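Presented as structure tokens, the chain that follows is alone, the form predicted on its own.
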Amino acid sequence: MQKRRRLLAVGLGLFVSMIFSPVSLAADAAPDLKPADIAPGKVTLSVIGAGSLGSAVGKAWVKAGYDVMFASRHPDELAPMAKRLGDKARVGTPKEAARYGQVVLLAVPYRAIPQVSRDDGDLLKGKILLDATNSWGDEQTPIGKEAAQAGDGVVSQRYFKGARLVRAFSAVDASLINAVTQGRHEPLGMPLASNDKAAMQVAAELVKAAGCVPVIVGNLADGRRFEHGNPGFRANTTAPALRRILDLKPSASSQ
């Protein structure tokens, strides 16, 4: 009887996966992905951590015409949302999402980064990883203490050494991304930071796809300027105003 129940559970999981996932979940790494490649139908996107922020950004991408996989440890709970969004949306496990997306948005609690790195880090090597995590609230965890010394983005890159990591979508409210997508709020200035300039330009295109305006701040160490406790965090304002807050020259940011 127990064996039969296990087989039924496995079968149900495969059924959900077949409905909401593509036949092939594998995606090539993106060492040569360019801004011109970031168009609906040309690139696959994944969201690992489909909470308020991940869902908001993923929904904006689906609305813009992109194929997006939403992932959590309980993908069946995301199935109703994916069904409402239509055939551009699908659900999967974090491992499936790490395989599927050429660009992956990481929107998990900061304390979960070591686990995601252990489980799926190899699958993210060579891919563009948009890091929307924040150590705020996890300051007393081992990784939170590490981030307090070096900065969130610098530490994230340590855990995902092979990924082309860009700090993106980490400093704005999810509710405002929803409002922008629905036309109820003016476009937000979105601060970006990365040690990979080409990956940052790709990220800038996906920021635009979500209805926001990219503001390039600098490398991952510079990303501290829009972490919790610093002026750029939750500024929730326009790109020109954000550049003034961060004292950036116009030529240092995306227009």
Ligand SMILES: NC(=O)c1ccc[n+]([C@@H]2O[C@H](COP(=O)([O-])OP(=O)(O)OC[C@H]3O[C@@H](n4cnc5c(N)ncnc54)[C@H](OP(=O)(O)O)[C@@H]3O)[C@@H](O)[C@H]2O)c1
Given for the second form:
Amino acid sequence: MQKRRRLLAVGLGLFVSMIFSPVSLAADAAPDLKPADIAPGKVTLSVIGAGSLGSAVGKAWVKAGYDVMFASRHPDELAPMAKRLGDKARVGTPKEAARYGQVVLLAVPYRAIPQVSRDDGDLLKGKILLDATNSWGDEQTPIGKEAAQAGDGVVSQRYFKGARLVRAFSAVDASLINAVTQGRHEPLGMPLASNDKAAMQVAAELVKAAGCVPVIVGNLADGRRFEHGNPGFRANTTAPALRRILDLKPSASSQ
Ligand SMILES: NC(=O)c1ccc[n+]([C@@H]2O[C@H](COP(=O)([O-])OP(=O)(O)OC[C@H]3O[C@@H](n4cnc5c(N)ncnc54)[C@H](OP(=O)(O)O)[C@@H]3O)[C@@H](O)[C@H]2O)c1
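Moving from the form predicted on its own to the form predicted in complex with the ligand:
Time for the whole complex; same chain goes first.
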């Protein structure tokens, strides 16, 4: 009888610890997203760093019908923008956005990566993280010096271990993304790089949702070809022209 009570107590303890463990308090487990899951109403998106680039991409997604959370450390300041965008747009803190989005766009200054990683990196584990950041302008910071050696994408992945990181939206001007969204510019070729091919296919769908054309370049080390100082950075051109600039064989790129 006593043994059965002890077993019951252990079982109850395990149950309680499962309910209240840090894991259960973390973000919803990211489902194994596939390109077919990328459709309005089927997937939630977040933007951490809703400045020039983040807001341009997030607005394009809202216009395409996606549910998007725009994050700021001062979310109240984004409320008027979200109100103008309608009920598909909402605002939150970076932590709330890291929880909300099944796919998260990171568009903060490169020097902010260590802090975002410390504060919210655990919530991003297992999620597809579209990394639009560049060390350009932050070369003299410790993380900028690290990136000068290894490349921006490789270093971003070091800070977001466990995230399915894809370099996306990093090499085009925010103003041109706005112009594409407003129908004032032809679709831009969008270079992509990742060590996770399945995540890159999902990213490709979200590039299309933003009115651009994905151009798959390779893994994160290959992604240096469209980082600052290299020809693919801010090429701001069509997909065929971008492929020529990057010397990509037709089979090496999507589309
Ligand atoms: N602008 C472009 O055309 C462009 C194009 C491609 C890629 N990018 C890249 O995108 C990134 C952002 O550039 P941007 O021009 O959009 O800059 P921005 O207009 O200054 O926006 C950066 C955003 O990051 C947020 N932020 C800053 N520090 C943060 C922190 N510690 N934690 C959380 N959020 C933080 C800021 O939001 P709060 O202060 O409200 O929290 C701000 O809205 C850069 O890495 C840049 O290289 C920019």
